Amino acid sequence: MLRVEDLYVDRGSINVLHGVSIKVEKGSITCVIGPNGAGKTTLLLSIVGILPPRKGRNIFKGKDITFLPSYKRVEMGMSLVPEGRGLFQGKTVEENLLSGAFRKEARLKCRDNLDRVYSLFPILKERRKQLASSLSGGEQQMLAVARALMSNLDFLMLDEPSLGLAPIIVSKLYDTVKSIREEGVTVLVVEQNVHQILRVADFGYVLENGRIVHADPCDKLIEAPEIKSAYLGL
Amino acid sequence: MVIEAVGYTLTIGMRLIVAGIIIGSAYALGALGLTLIWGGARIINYAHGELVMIGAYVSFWLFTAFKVPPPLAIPFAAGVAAVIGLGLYLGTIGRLTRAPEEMESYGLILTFALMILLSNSVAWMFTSDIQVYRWMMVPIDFFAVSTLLNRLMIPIICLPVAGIVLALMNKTWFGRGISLVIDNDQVAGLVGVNVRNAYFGILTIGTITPAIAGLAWSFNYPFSPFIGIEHAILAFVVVILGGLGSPKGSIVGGLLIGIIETTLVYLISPGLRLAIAYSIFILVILLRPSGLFGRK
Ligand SMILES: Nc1ncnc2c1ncn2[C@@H]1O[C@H](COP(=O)(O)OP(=O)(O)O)[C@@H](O)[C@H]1O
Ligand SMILES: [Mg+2]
């Protein structure tokens, strides 16, 4: 689905990513874990086209998208749920959802998709006339995921979805992510809070100081001594 | 006796409302441009009033030199304004790789320069004299209100244009993209809006609408190359009243200001026009800073 090849990305004068390569298999849930400041957000912003790399390539569905503007990448079927959710705060829940169907392929299926996400997240239906800014943290995260689903995407990226959420909400969220994957969507999650994601994802990368230092299936990663001591506090 | 007095008050009230809507429609259309550029591209357009002035002069020139009736001059006024809009786009968003914090300072310098440049060039081409021209200056009765046909042409021109802009914003994907960019351009990019095109649209619509409003003013009121400031002030008040970045707000706000202004001017004194506008401005800031339709 996605191949990131030897990616170097700068933010201002700081070199953040130093030759990152990852691969996301079609139909998988892949995660990139790493401490705060490692460059996880930078990686996702580069994949979605907001931060152009200095060097390296992004290949999506076999096509080199390194120099494609963001909106064209969305047209190709990827969607990022950004850190801090990135909702249209001045718009209602339903307006936010409809904005998710901006992608040409999704416009005609807008009504069906709306019914689908409302049945997936009934709370959003109840709140559909409320401003996005009036939702609780967990509801905002649901809304952000639901909006991504409105685009009829096949590749979903989540930037620290668990941030600021109670553990029980987080496991509900990941249950949803699993069921989204069952529907054929490939998922890439970046997380600092690794307890739950390592049980959900198939394959994991560890990003530290802008470099990939580990890459393994998650069941192996969870057992690796370095991961246990550094991330799981065991 | 009483019935007569009530009837008289009703007629006066009716007359004031009609007169208010007539000028308010031009305020509304002009302010629509300002609210888009300010709320959408985060550029305070100091040259807003000069766009109104340019629209007036394009129409004046085509009418006096080639006898083109003002409604047929709309495409030309819009064209000149769109070139200015393109200049604004190339000078701000077009130069920057990403939706940028620097836009505000670029925009400030550029629109300020544009303000001086436009008024001085027009003064150079047409002198700084006050201009007037007559078109359709025939008395008519409209809903029991006697007015002049040229007055009535103001809403006949401005309201449909404003309606077209609203329809474009609400009914087309391009317009919906613009409204998402007004809320948050980064997120708009993430849902698949072509943000640059949306900005281009914002600056084009935002420069065209005041020019068309100016065209509608021009065959009703005297104008000079330096009338810009007065139009800019009124447009700022309308935008704040309607809610920054809300097209619907600027239309409702424009009509309201037109009605309030006409009424107070009638009841008190014409000398108070701008003072009234400022008072409304202060009241809105104190009572409802987000304006009528502002949601943030
Ligand atoms: N807007 C920015 N401008 C400059 N540097 C930034 C910006 N955002 C983040 N950085 C720097 O980039 C590095 C990586 O940040 P980020 O990708 O957000 O890490 P993570 O998401 O893993 O916490 C950090 O050292 C941070 O200081
Ligand atoms: Mg981050």
Second form
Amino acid sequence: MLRVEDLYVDRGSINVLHGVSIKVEKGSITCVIGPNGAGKTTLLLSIVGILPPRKGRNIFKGKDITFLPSYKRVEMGMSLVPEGRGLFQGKTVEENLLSGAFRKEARLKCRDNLDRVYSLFPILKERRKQLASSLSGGEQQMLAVARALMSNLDFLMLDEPSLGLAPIIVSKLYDTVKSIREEGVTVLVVEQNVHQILRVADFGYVLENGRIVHADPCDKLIEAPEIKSAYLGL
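Just the form predicted together with its partner chain so far, so send over the form predicted alone.
All you get below is the one chain by itself.
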């Protein structure tokens, strides 16, 4: 689904990514973990087209999208749920959801996709007439994911989806992510909740100081001594 090849990305005068390469298999949940400031968000912003690389390539569905505008990438079926969610707080839940159906293909399937996200997130159907600002943190994160699904995507990226959420809400959120994968959506997650994501994802990368330092199936990563000591407190 996605190949990132030897990516170098700057933010201002600072080189954040130093030759990062990752691969996301179709139908998988893939994660990128690492400390604050490692470059995880920068990686996602480059994939979605907000931060162009100084060097390297992004290949999506076999096509070089390295310098393709962001809206063209969305038209190809990718979407990013950013850290902080980016909701329209003064609009209702349903208005936020409908704002995600801006692709022509998504508009044609708007009602079906709305029914789909309401089945995945029943609480959003109950709250559909409420303002987004009135939702709890967990409900707002669900709304952000649901809005992305309204674009009729097949590749979903999540930036720190568990940030600020209670453990039970995080568990429910990731149960839904697994359901989304079962419907045919490939998922790439940047996450600091290492305990949770390594039990959900299929394959994981560890990003430190702008470089990939580990890459393995998550059942191996979770048992690696260096991962246990650095990220799991074991």
